[in-house]
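Coming up is one lone chain in structure tokens, specifically the form predicted on its own.
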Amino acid sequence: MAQIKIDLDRQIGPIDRKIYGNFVEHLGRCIYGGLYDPGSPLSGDNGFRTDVLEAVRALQVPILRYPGGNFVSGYHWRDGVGPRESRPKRLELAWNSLESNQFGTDDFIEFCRDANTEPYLCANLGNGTLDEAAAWVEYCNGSKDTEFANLRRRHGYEQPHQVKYWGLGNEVYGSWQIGHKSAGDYAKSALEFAKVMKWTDPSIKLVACGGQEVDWDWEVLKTCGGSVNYLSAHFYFGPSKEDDPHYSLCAHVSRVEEYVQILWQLIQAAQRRFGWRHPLQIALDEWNVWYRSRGCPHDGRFPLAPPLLEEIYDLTDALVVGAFLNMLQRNCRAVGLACMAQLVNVIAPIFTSKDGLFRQTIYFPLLAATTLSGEVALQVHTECDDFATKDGSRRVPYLDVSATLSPTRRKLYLSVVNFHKVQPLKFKLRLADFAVKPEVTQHQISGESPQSVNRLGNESVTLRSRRMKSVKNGSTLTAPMHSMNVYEFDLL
């Protein structure tokens, strides 16, 4: 049988709540038609969705990253700001759409504060300027008599947006990317940026595009990690062709681990052979399970936010975001930002229609970890059956366990998914020289079969919970099969 082990004194450390955060970029129906539809009965006078808002705010959503992406790198931030019959039309080239500029700047600022989430954006480092960047600080943040702040009060935004997180360019280390670079190119301009942008507001935190791969990230880490609070990774991940489609897709979580720990290794070299004393994370700014619907048609159409990258998610794919969110939780030293791609419509968590919203499947482990989880992360063991890669490169354990302490509350969260297939896994609570009381609440996120759907009008994966009495240490708990599980427990 498999176990379970907990001490309350074996601590990780804090959990940033930064690390539940999301994106949302000009691509497909993200935007248009998506989170802003002003055409909409279902849409606020402000044409952003209510619907969409509700389920936003009820995610709790920490930060939101914006406005891209791959589209960021041919973004010029003048052109979403002013009144919206002034903006231009521009031919929208990384995602071969047509651009109309509706939405920008200060919408998308207004939205963070009606959904209750912190502002990230993303500086153009693809064709874009070093007075360019500055310029977008100044109008965001600007206090004093300057251009770009009184540009900004003349659009009516009379006090500073104060936006805190920036970025530094999108995977400019990718051949798909407008103004792509070798990294020692990327590092010189991103440190050229760096100072400029925190010469405007000395305040702001910024990121560094990392490469998920180690010659690029030392080479960004050495020239300019001594001026940035982060350095980027991006993970997406899909089934193997040649093995199990779900034991394969839920083997993702492991390798990605195992590159974080990797990236937190370079980073604590770097600090220490340059003697940095300010302090440096990980910021995984895009990550999420990605394979279905790819690509986009260079075909110089140029339509209006086409339905691009519309990913219809199953219970499976659920499971790996749970656990992701569980590495999340057990890496909180290393990573103190990061952003599931996207959050509407687009390879998201909500989707929309003319007629309402339904919530994915993947909504629902979100859900769980910002709502039933704690401000400190626990070392766990965890023993328990485990299944190999076709091509044996790893095994990977059944159980994917995280548990995590909330003081202030006096309860303790253990989120365990359960990969298997076909086999429920009971497992034995062990608790180190502490007790709970006998009543627990069980959150369970399943459903019929791994290939289970949400559809509009039909959300058959759900987060629901029942009362479990007798429940102490030494009890045996089960976590049925394809099911992702939070047990909540109070502290005597």
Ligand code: AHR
Given for the second form:
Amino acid sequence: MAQIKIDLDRQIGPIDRKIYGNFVEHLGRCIYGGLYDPGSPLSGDNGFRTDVLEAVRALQVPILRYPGGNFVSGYHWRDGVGPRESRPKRLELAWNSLESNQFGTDDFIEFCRDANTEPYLCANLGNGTLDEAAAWVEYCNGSKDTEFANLRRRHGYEQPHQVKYWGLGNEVYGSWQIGHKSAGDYAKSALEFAKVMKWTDPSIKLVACGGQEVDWDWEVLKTCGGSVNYLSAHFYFGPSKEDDPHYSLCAHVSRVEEYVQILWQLIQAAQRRFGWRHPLQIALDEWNVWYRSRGCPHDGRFPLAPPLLEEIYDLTDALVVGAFLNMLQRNCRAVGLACMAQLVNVIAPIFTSKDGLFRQTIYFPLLAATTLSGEVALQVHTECDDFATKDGSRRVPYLDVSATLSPTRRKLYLSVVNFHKVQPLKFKLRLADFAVKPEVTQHQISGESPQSVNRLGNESVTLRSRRMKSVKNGSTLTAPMHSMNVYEFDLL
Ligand code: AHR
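And the form predicted in complex with this ligand, for comparison with the form predicted on its own?
The complete assembly is shown below, putting the previous chain first.
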């Protein structure tokens, strides 16, 4: 039988709640027709969909990245501030859409305040300039009698927005990006942006653009590592055509974990080599399952808010998202910030129509992670069967496990994803030198089959809870087939 052993003394470290972040981009129906829909009876006076806000608040999203994504590499922030009737309409080249600019920086900040989340802005290092980025920092954070701080005041925002987190461009390594650059060119440019943005407001924290591969990341680290607080990495994954779709998708989390650990070593090597003392961590600021609905036609039509990247997620995807969140907790020393991409409609946990919304399967592992986890990650010893990927490159345990401790609430949370499609897996619970109250709650995400999906009016895959009695060290617990389970223990 499988076994899971937990020892409260074996702590990995504190978890930064920013790992449960999310992302909204001017893309498809994420903003327009998603979170912002001024014509809708479901929206408040400010145009924000109240049902979306409610679903976002329940998720307790700690940080929200904006405005892109690929979009940001052609975005000029001044287009999106001031009186709405004077904002220009533009051809949006990244996603072949019409950009009305009816939603911009101040609107985003208001949305963040309403949703109780921290804003994280990404600067344009595609076709944007140094002056423009510094002016954006001043517009958001300036408190002196200066042009851009005064512009913000004239727009009705007397107090600075206090935006602390700033990205230095998006996926600049990719040919699909406006202003695509080599690692060396990007690193030199990012260093200058970092300098002037920090001179404008020394309290900001910066995220340099990583490339998910060692050569790019080392080049950027060498040049910019001394001036930034995070190096980003983006991970999207789907099943492999040659393999079982369910298991090959489930295997992706271990691939990402492998690179996270390589990158963490690289960061530490750079810190040692260059003698940096400041905290420098990984920002996984775009991640998700994404393979069904990719890209957009560059056909010159430029529709307004077209339905792009509207992936409908199934239970397998929810298990992968659950395991990814477990992975973030396990790697809490390396990863200080992460953003699922994206929050609404576009590869998203929240899906709207004009009549309402539904929560996709992947909403529920996020909800479990933010509401059923502790502040400290624990090392867990797991023994269980595993499966092999068809290419033979790796063996993946059927059980993906993370444990977190809340010393303040005296709670222990054990998150167990069972990837097995047809077999419930029993495991022996081993608690090293501590005891728990015998009544334990098992919170579970499952469904009839790995292909189960949610729809408007029918959320069949959700988070359900049941009480278990008489649990103790040595008890046998069961993780049903294709399920995610969070066991909530009260420490004695
Ligand atoms: O999240 C969708 C897109 O994926 C983003 O715009 C881009 O950064 C990434 O390639």
